[in-house]
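Presented as C-alpha cells, the chain that follows is alone, the form predicted alone.
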Amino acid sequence: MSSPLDKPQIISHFQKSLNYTVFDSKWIPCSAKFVCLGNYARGTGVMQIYEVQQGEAQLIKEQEFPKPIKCGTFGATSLQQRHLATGDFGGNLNIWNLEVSGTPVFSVKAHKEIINSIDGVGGLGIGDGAPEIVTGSRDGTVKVWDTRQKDSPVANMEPGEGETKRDCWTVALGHAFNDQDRCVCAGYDNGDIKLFDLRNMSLRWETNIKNGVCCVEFDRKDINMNKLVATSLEGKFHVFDMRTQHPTKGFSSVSEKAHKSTIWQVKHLPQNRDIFMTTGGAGNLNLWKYEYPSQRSKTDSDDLAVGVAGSVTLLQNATVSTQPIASLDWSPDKKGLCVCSGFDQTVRVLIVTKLSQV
C-alpha cells in the first residue's frame, strides 16, 4: 500500500504581496523570471518582471500602461526574442520586447471590448507553421493574428447576422502538427464550446456544457489533437478525447466535479500531457492524472467510429489562498515549478514534487 508521502506534494516555495490586482502570470521561457500582468486601483495597467533569487522574488522591471492588462502569452515568439503578447481592457493586442521599456514592437486595436483570453502557437519551437496569436473578447469575436500582417486578422470568427453575441471567455490553439493544420477552440459565457478549423476556415464541432466556460486547453498544441479540457463556472471540468470525431455525437468526454467553486484555470504539465492542474475560486489547486481506456475508439451500430473517454484521478490538492486563483503557469524548463496568482493580490511560486513517479 502506498503511503501519502509517495504522492506528489504541492509545496509553496514563496509568495509575494503586490499592490495591484493581478490577472495573469507567466514564466519567461529559459529563465528564472516571471511576469505579472494586472491593474492598479487607479485604473491603469501594470506589467512587472520578477527574478527568483535565493528563494524569493526580486522585482527587476515595472511598467505602467493606460489600460489594465488582462492576459498574456509567449506562444508565438521565438526562444531568442521571448516577446510577450498581451490583451488589455481596451481591446488592444500588443507585443512587448521585455528587454526594452517603452513602446510595443507590434500593436493593433484587435477588439471593440476587453480581450478576455489570448494564446499563441508556432513560437518557442512548439507547433509547425507560422507563429500566430488568437484573441477572444467580450465583443463576441475570436480573431487569429499573424504579426507579419499588421492591420487585419488572418481569421475572424464572429456571430452571424441575427445571432446573439456571446462573451468569449477563453481561447486555445492546437492541432499544429504540420504546416497546414491548426485549430482554435473557444469557450463562451453560455456554455458553448466551438472548435474552428483554420485550414478549412470552418466550424468543425460545437457543444454546450450548460455552464459558463472559464478555460479551455489542449494537452499539447503541436500534435494531432489528443485531448481538450474545459472548465466551468460551477466547479465541473470536462475532458474530451479529440482523436475520434463521430458525425453526430462529436467527441466523447468524461466530466468531474472538482471544486465547490468556479474552476478558473486548467494547465497541463509541459513535460507530461496526461497530468494537469485546475485552480478554484476558493484558492485551491487540484492536480489530476488522465488515464486512457484500453481502447480509445469503438464502432457503433452504423459502423462509424466513436471515441471512448478515459478516467481522471486526483493526485493531490492544496489550498494556498482564500481568494480565487485566476492564473497558473508551469515552468517550461523545470518540471514541477509553477507560478500562480490570485485575487488576494499575491503571486506564489510553487513546487510540485514526485511528478516523474506518477
Given for the second form:
Amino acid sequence: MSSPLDKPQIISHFQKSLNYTVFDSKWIPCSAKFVCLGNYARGTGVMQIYEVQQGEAQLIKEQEFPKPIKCGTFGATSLQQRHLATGDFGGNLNIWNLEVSGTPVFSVKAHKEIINSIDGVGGLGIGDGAPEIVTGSRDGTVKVWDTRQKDSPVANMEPGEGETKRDCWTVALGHAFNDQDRCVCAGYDNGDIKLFDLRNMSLRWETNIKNGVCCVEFDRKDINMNKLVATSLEGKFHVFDMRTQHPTKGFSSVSEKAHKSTIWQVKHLPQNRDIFMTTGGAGNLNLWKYEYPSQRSKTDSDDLAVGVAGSVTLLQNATVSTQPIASLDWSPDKKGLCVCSGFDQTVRVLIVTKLSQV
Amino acid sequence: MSRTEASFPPHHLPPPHHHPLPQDCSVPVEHLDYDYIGKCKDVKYLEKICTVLRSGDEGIYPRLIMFCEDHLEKLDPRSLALRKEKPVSTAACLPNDEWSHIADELKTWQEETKASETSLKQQSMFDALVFENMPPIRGSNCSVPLCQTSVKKEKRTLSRHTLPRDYRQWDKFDVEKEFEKIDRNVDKHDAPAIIHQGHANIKTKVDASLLTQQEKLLLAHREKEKGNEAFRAKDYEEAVAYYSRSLSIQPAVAAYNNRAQAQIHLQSWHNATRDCERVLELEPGNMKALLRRGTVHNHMGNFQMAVEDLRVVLREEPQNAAATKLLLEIEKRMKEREPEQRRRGKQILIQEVEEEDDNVNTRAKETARPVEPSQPVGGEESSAAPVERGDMGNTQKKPHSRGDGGPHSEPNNSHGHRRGKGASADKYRVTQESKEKVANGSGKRGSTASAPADPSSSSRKEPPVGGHAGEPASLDAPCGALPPPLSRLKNEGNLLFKNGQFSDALEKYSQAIQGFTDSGMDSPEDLCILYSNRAACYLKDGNCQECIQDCTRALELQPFSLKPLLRRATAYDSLERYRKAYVDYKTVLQIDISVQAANDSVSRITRQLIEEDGPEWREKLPEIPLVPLSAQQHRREGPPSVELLQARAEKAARDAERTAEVRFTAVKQEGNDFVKKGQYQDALGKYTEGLQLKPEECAVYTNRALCYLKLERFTEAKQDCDAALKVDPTNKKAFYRRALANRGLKDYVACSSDLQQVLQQDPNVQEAEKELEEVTVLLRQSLANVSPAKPRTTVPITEVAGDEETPGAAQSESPRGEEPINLQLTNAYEYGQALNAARCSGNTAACAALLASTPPERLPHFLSTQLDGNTISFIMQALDSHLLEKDPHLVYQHLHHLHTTHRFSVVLMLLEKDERRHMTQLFEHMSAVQSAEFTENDVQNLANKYI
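Switch from the form predicted alone to the form predicted together with its partner chain and print that structure.
Now the complete complex, all chains and molecules, led by this one.
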C-alpha cells in the first residue's frame, strides 16, 4: 500500500472478445499458445487455439463440437504429444490431438451429467507414476481414468446406495511424488471436501467448509502433499497444511475472506508454490502469498502431532471485469504470464510482475 | 441459454449489507475528526469510521479519509478495511523502461518457445517405450466409498448442513467456531497422526533415459524449483531430495549450489563441501560455491580455509556483504579461539610441566624412601615437601600413557641421549607405579605417623571441597620452608585449583602470600611458587594483567623459572601483546626447548608479527634475555635450611640434568652458528659451556678443537682431540684435527701417524692425503734440518662448516654431491642407502667411488637387498664411465661377482631395453680394453652370462 511499485503488478497485456462463453482457458505447455473452451449461444461446444503474437492473440485454430466443453487439462499428457483432455456438458471425456482436427484420440462417456471439473497428473513430467485423469461431475461421482483403459475408470468415487448425491464442483490431483501414492481431492456443492487416497482406495479425510466448494487445488501435484487451497461460494478460501494429519482434527487450516463474492478459481504459480491467485465473482483477481509458521506442527495434549497453519498475505489485487472470472491459468513456461476468461465473453492475457521478489 | 445450465456455482449477488450503514454502527459525527481519529486505538472502530467516511454519507473529506487510513495502517497493516479494489493495471501504468523491459522479455520468450516447440514436434515419439515403463493400470472401476464407515457421522453432517444457505447466515457465522464445533463433535479415532515428512519416499533419482534433451532440461529445472520451494519452506531434507533428482536428470551448477546450501542447513558439512567442489569443478570461481564452501569450512572449524575462500570471493566482489560479514565473524572466532587454543595449549603445557616436576619429585620421593624408616619424622616431611611444591594444577594431569604427554617428553631424547630417555622412561614408570599404588603408598606413609598423603592421589580418591575437614593430613602437609599455617593455605589453594575453583584458590594463595610477607621469611623460592600459582589462578580467571604482575614478581624472586615465564607468556599472548609474549616464549624455549606449547606459540606469534610489522619484525622486539647457564642452579643457592638440603639437592640435580640436556643442545647449536660466522672465540665459549653440561660428547670436543685450530691454539686443540678420541677412539675428525694440531705444533711424526689413521679408516679423504704428502715433505725436511727452520705454513682447514654441524652423523651419511663419500660401509642396508642416494642424484662418479672401495667379492652381499634393473643399469654406467679406464681389472672382478647376486637372473630378465643397452656398451668397451688380468675370451664368457 505504501510503495505500490515494489509489489507485484497485475498488468493486462491484451484481451480478446469472443463470440461465445468461455468456461476454461489453458496454456499449451511449451508454447506461446493457449486454448479456450466454451459454448456457442447455439448450444454447441467450441475449442479455439490462440497464439500470443506481438501483444495480441492470433487465432490459429477453431473447432466446433456437439456438446459445450466445460473444462480441459494437459496434466496427463506427455510434452511431445500435448493432448488435451476435455470434459463436456454431456459427461464425455475426450482427449484431443491438437495437431489433428476431427476425432478425439480417446473418448469415453464418463458421467451421466456434466463434467464440472477435470484434472490430470503424471504427464508433462509432473508427478511420478502413470498419467491419470480425474473427472468430477454433477452426477455426484468422481472418476479416475487411465487412457490405457478404454471403457471403465480405474477408480470411482461415488455415493453409496441411498446416499444423497452431491454435485461435485471441483476435483484436483496431488500427492503424486512417487509411483504409488496419489490423492484426489473433491469439493462438493454442500461444502464437503473429500480427500481420496488412490493408493489405498479409501477416503482419507473429509471436512466441510459450510459453503459450496468452487475450486480446490494442491499447491503442487508432484510433491508429498503440502498445501491445499479450497475456495468457497461465499468469498472465503481455506488453506490447509497437508503435511500433518491429526486423527480427529485432520489438517489444520487458515481461512481468509478474499472477495465479496464467490471465488471461482484458485491457481498456484507453477514457479512458486506459495503464491496463488484467486479469481472472484466480481471480476477481481487477488494474488496471495502463503507464509509458513515457524513450526509446521506441534503436539497437542494427547501427544499427537497437529499441524500449524501459516498465514496468507494479499500481494496485489486487480479488477479486470464486472463478470466472474471463471478460469485462470498460469503459463507453465513463462513466470507471471497468465490467461483468464470470464463470463463477459472475453479472454485476457495478464502479466504479473515482480513475482521473483516476493 | 445454456449459460444457466453452466453457471455453476449458482450465480448470486454479493451479500447486500456488506458495509454497515452509519446509523447501524452508531459512529457519532463528532468522531469523524482528526483529533479523535488520531487518538483512537480501537482498530475495529477505526475501520467503522473509515467505512462511514468512505460512504460519503457524512460528506466527502478525502484528506480525513487518507488520515484515517494512514492511522489504521499504523495500527493494523493487515486490516481488511485497507484493502481497496484496484482496477487492473495496463502497460501505461508502468514506467516506460519497465514496460519495454517486460515486453522485450515476453518477445524473446515467444521466440524461444516457438523454436523449442518446433524442435519438440520434430522429435520422434517413444510412446510404446513410455508405456512399457509406466506403472500398471490401477485397476478397473474400483469403487471408493464417499464417506468414512461411520454412518452416524455422515448423517449428522448431512442433516446439519443443508444448502443453499441464506446469504444472511453467511455473514453471521464464524467459521472457526464452526470448525471447533465440528472438531468437538467428531468421533475420536484411534488412528495416529499422519505426518508427511517432505523427504519420505521421494526417489532421489529420476529415470530420464527416455526423455529428450529438452524434456530433461525442463524436468531438471522443475525438480530444482521444487527443491527451492521446499527450501523456502525450510524442508531442507526434501529440498536436498529434489535437488538430487534434478541433478540425476541433468547435472547443473545451480542445483549443486542450492543443494550445498540445503546441506549447510542440514549441517551435513561433508556433502555440502562435495557439492561446492563439484560446482567449482564445473565452474571455477563460482562465487556462491566459494562463499558456501567458506561457510562450511567455518562450521567445520577450518578457519584458515574458510578465510581463503572468502578472500577469493571478496577479491572478485568487494561489495559482497555476506562474505564480508562471515569473514569478520570468522576472524572474530579465530581470535576467540586462539586464547582457547592457548588455554588448551597451556593446559597441556601445565600438564606437561607439572608432570615433569611431578616426576622429578616422585623420583626424589622414591629415592628418599629407602631412608624413610631411619629418618626422623621431620626429615621425612622434608622429603615430601617437593611433592607438594610440584603438584600445582594437577587437575589436568593424566596417566602418562595419554597421547599428550608423549611428544613433549620426546625432544629430550632427540639428541641421542639414550641415557636421558632411559631416565625419563624410568621416571614415567615410577610415576605411574606410584599412582597405581596410591592406596599402598599412602597407607605406607600413613603408618609413619604424620607423613603427608600424596595430595594428588587423595584428591583423586575423593574430590575434596575447599578446606575439606577430612583431609587434614594432606592439607597440613608442609611446603618447603613455609610455616604450617601458610603451607596449609597453599595446599588448600592447590586443592581448590585442582577442583577448578580458581577464584577460591586465588584467595588462598593471596592469604599465603600475605602471611609470607608478614612473617618476613626469607625463602624466595617458596614465595615464587606462591606467586606463580596465584598467577595460574589469574590466568584461569582471564585476569591477564594480574597474572603478568604475579609472574613478574615470581620471576624477580627466581629469574628464569619456567612456569611463571610460561604463564606470563600466555597472558601476554591473550592480551595480544605479542612481542612480549614472544620474548617470554623464547626465554622458555631457551630453558626448555621441548615445551611444545611454547614452540607452537612462537611460530604462531612469529606469523602474527610478520603480518603486523613486515619483514623487519625482529627489530621491533624487545631484547630476549639470554638465559644464563646457571639459571637452573640458581635455586641451589637458596638459603639451605638443614632439613631441606637433601631433598633440594636431589631436585636441583634433577633439574640440572633435565635442563642441561636442553641447554646443551642450545649451546652446541649456538656454537655451530658462531663457527659458521667465523667467530671462533665465541664458539669456543659455547662449546666450553656445552662440555660443562656434557663432558662426554665427542662432537663438541672435535668442534672445539676446530675452533682452537682456527685460533691457532694447537695445544688445546690437541687436548680436545685426545679427549674426543678417548670417547670415540675411531673418530676420523678427531684424528684429522689432531693431525692438524700436531702439524701446528710441528710434531710431524704424530701428525703423519694421525693422517695415516684417517686414511686407513677412509682412504678417500683427499685433504688427508694432501696433508699427508705435505707433512711427509715437512717431516723429511725437519728430519734433515733437525731444527724446524722452515717457516710455518698456514694450516689449510678446508672442511666445510656443514660438516661441523653433524659431526656425529658422518658415520652413516650417504654421499652428498661431490663430497667425499664415506665408504666405510659395513652392511647391505648402508650400502643400499649410499647406492640409492647416488642413483637418485644420477651421480655415477659417486657410485664408481663406492664400487671402487667395495671388495668385489662383497658386492653380491651388499646388493642382495637392492638389486633391480635400475641399479644394475646404474652400476653398469658407473663402471663404464668412471672405473673402466682407471681399473679394468676391478670392473672385471665386479662383473665377475655381480652375476652371482641373489635373484640376478630374474632381474636380468626384467631389464628394459635402455638398461640392456648400457650393459652391452660396457661389455663392448671392456672387450676393447687390453688387460693382463683378463682376456677377451674371459670378457666374452662373462658377457654371455649377462646378455
